[in-house]
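Shown here is one chain on its own, the form predicted alone, set out as structure tokens.
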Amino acid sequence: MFVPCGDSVPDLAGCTLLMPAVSVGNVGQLAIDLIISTLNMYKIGYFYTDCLVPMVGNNPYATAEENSTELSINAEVYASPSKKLVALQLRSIFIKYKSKSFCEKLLFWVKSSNCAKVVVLSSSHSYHRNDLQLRSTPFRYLLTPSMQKSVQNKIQSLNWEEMEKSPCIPEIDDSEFCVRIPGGGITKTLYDEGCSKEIPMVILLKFVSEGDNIPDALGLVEYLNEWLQIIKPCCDDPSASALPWKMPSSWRLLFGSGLPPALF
């Protein structure tokens, strides 16, 4: 499944593994990208799946006319040695019925190379959340069972709130209560296999609806640096309220081009 880009497959051992979840508003794949171009990564291979929808484009982490006109394809890894840190970013949606047979592929992957862990950045539907949801905080976590003792205390000591369980057919009143993860796409399945294969998995995600998603994905990074640290305040001023997150030069076109001219 994981093609290296060299000659030598890369040792992962001891790394975290980021991916999104391709879920309402992109807002996973749109954090990977910002971590992505903050931290300067780079790619050291990609995934050859049936699973995905295949696509090609330009390099979308392009810095100079150099590099602008590499090609990216619909799954690909990156790397931070320094900080220990893997990126798998998503391009493209699921084929039918294909979505499984992904995770357990992802899955088996992160087992073999011996990843200390893999946090999913996704979203849910913020028109599904309930009475309680409404009136906290838009971000919440899920821990697989083989995570919970290594992170418990520090993610208590954030204050962050769980993802609560929800009736598993909401139109049934005595229904059982389940983790429900509304257009969170494949989240809820790779909780489920993380659960069940005992790997170490964290599950962040916020509440969104789809529009200019950027905030969200913001809002999102932010809450991941809360506990990874991934990146620095770039002064000591506890009044300095933004970090210094780069945009890729890709979304300048995000919501396409500029009206023309001659409409005028």
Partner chain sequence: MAATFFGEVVRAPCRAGTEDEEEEEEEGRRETPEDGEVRQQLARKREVRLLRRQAKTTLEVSLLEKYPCSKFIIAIGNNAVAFLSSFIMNSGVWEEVGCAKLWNEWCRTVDTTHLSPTEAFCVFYHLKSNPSVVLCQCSCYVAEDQQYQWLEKVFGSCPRKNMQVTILTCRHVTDYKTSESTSSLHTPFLKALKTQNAREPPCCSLLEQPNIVPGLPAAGVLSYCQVWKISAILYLCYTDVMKLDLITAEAFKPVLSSRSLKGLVKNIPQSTEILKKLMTTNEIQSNIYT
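May I ask for the structure of the form predicted together with its partner chain now, the form predicted alone having been displayed?
Below: the lone chain, stripped of partners and molecules.
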């Protein structure tokens, strides 16, 4: 359930909710971190749930001594009112058999908050790609039926590729085709529930492998930015490599502590 930080429940009507799926490479979560950090979004509440493993730590987006001691938990909601954006960040994995329950509770909250649309940032195992997918862009999108009318034209103008259907049971030759997102965590469940509950939802994902997934996260936010224009390029040169995405201070030591000098 959503629990606000302050005394009153913030009004999320008409906002776009950005959220990650806990998926291969944690790309969706890294992407949401980048968005919260770059836009300086502030915390408006917690999504308190028994579906995620508990976790606590100090403020992952700290910029100074003063704001470094705010406690963060495993599922928090941030807002940028000027851009009508709300971001849900998930920081731990699901407790066994609880992922479907989480999707139901989440989408119930989305519906009751009257969000305009939900954008799920996710990823899928790159080794599951077929030959065509290997030769094309690694980014894919999916739209629920209630989203199709409003954004189909924009999506087509961006030349984006829709996630292809693949055999439901690969071992059987004449199996039916359906959307499969291996390594995508709750992405498929969210998509199915979004379709059946008529929620305007967009899934954006990238084919990735586990490793240093920061470049994948940067790629995914730039893919999202092509459509939503969260941040504008700082100069007119289209070949300028980087938009000013700010990495949060908690992205230090991602691969562990320093090495003992005696090792060398």
